[in-house]
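What follows is a single chain, given as structure tokens, in the form predicted on its own.
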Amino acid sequence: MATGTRARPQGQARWRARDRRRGPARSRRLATATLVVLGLAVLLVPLVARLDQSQVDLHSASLPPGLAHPFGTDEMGRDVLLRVVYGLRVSLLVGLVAAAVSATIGTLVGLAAGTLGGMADRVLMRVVDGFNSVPHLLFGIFIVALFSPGATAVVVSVGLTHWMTAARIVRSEVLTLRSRPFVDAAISAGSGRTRIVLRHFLPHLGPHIALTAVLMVPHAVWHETALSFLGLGLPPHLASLGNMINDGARSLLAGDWWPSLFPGLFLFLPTLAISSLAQHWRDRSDPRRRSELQL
């Protein structure tokens, strides 16, 4: 009896561990499938159907979703599905470039702070604290106001408001690496700071920088959408998710829900999928978290 009593809790523990592994696996597969479908749509639809940004067809204005227009049409008679795909293409491109800019700036600042140390470290960290004290969107609006509306202004705005997290992560990793024996050996062998950074720090920092950049993409996409929604991002006639949500907000007053629902859905799905995959990547790269998942 005692043996059977012990076997039952062990079997239940194995089932619970299997369920814990199945849950993340299902979400990971769903996130991957979502990104694959949206990626194929962004790549293939523009090759099949060209979008005329200035096309207006008032005879087809505000049509509900149907066979001819699966996502309906907006108040100008433009196909919402086609504009959503083009808008997602623009938002993802701007988000990827802005995330790369942010990761680059943060890596340089974090490397300088962690490598130099002393007064340079304290000054650079106070600069990071100063940037963090200002709301990102407010600071982004101020930066965009210095430029004419366009993709370049949005990339600069997002890049200059999201680098602080990368700087802190890189600095903390550099401070950890500085105490490693192989770094002490390199210093004893006469290696300079530049050689140590290029030969020892950057290879270890690569996965952390890549993960930080991936996690930054959803923030960059939402930031670009918010600026376009406020009329400070891309020009109003261009298809972008922020512009479409802004236009759809006016259509809601007339009872037309589709011009704002589908752009919002296409904004929500890819950012959630990217965040889910990045979370899985972070869990797998953390030894403590990886051991918990394998239990």
Contents of the next structure:
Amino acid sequence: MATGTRARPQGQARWRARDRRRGPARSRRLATATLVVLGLAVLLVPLVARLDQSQVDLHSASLPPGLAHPFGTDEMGRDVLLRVVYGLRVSLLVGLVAAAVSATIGTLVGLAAGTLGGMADRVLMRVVDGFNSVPHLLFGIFIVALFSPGATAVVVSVGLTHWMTAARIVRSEVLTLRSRPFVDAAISAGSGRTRIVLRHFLPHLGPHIALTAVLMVPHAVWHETALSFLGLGLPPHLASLGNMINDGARSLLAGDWWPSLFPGLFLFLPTLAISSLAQHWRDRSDPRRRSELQL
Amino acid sequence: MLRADGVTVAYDRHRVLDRVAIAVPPGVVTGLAGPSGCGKSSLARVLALLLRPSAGRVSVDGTEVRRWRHRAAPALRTTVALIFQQPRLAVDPRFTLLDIVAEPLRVARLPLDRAERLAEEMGLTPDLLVRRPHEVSDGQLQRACVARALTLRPRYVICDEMTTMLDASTQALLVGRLEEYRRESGAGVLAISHDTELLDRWCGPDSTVHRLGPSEDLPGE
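Having seen the form predicted on its own, could you now give me the structure of the form predicted together with its partner chain?
Below, the chain from earlier opens the complete complex, with every other chain and molecule after it.
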């Protein structure tokens, strides 16, 4: 009797544990497959496509999705599928570079604040607070307005408005590392500050910085899209997801849903896949979280 | 002589050391005993120039210490070596055992062959030296830490509860190696432990064993 009452919760717990394990594994496989397919499309389609994504064909304007044009055509008769692939390529590239720029700035500021401590730390963290208090998009628009529209302006805008998260993460990790006995041992062995940063801090920070940068990519892609949608990002002739959604918004009034739906879908899918994989990576890289997941 | 006079260390409102004086002469073993939480490790960190005291003076061979941690001159820092209580926390988990032993030599830009020789003297075989801390036992790791502490031939060695977590044979090996080093180099050793029997055995009848009392909270405002 006692054994029976104990066995049931154990069985349920086992099923729940199995579901917990399988759920993330399924979404991880789906995310990986999505990224592989999109990555191959972005790399291979421009090589094998016989159509020109910027070729205007007014006779084929605003055609709905069909066999000749699976995602339809826009109001200028350009193939939406081809432009979506080119747009994704541009948006992802801008997103990757912008994420790398913001992670680099954040790492340098966080390292300086955490390592120097004292007044330098207080001043740098107030600068971070100051940047955080300004709405990102508004500040991004201001920065873009200083440059001529283009990929560089977007990268600078995203880089300068998104480094604060990386700075906070790196600083808090450095503060933890600073109080570890192995850092004391290195100081006792004669190591200077630079050596401690290069040999002890940076290798420990590597996974945190990489994860922050990866999580930044979807955000940067959205930021680029928002700027391009507002007409402040990449030049209108260049296919980017933001430009396409902006162009497609006009067609929506005429009842043409496809020029804006497909770029929106291709913005949503990779960002969701990258976020899902990055969260999995974060869970695996944290030993405490990993042991919780195994329970 | 490694000397601390009137050293006070307080963390927020909790005073762990109150005007403590200690002298570690070269060539002999000095003992430091006291219950847990009485400030033994804080005093060890002060003497190893890793913790600036709230008040008091520390001098190494007559040179008064005015800067601490990485701000202190490397030559002064390497005069005093500290062996930590928990070897697993005292090593960078990404380093191999050889990297751990050789770190002071790399910093000082000296040939690394000395690290291998010292590791061998501590019973660390070449197959152990390529392993990382999570692949070896606490005893093997502490042997690497002792080898690291001796690489630059310090004038003073502070052993902060060095053998607390280890079995009797490893304890004997580490104490024996340090005694050998002390006799050969004339270095001063400060042995810190809550185990008074170990201190009595190690220090011998002629050495001084200092005792620290329990720490106290500072009076509120």
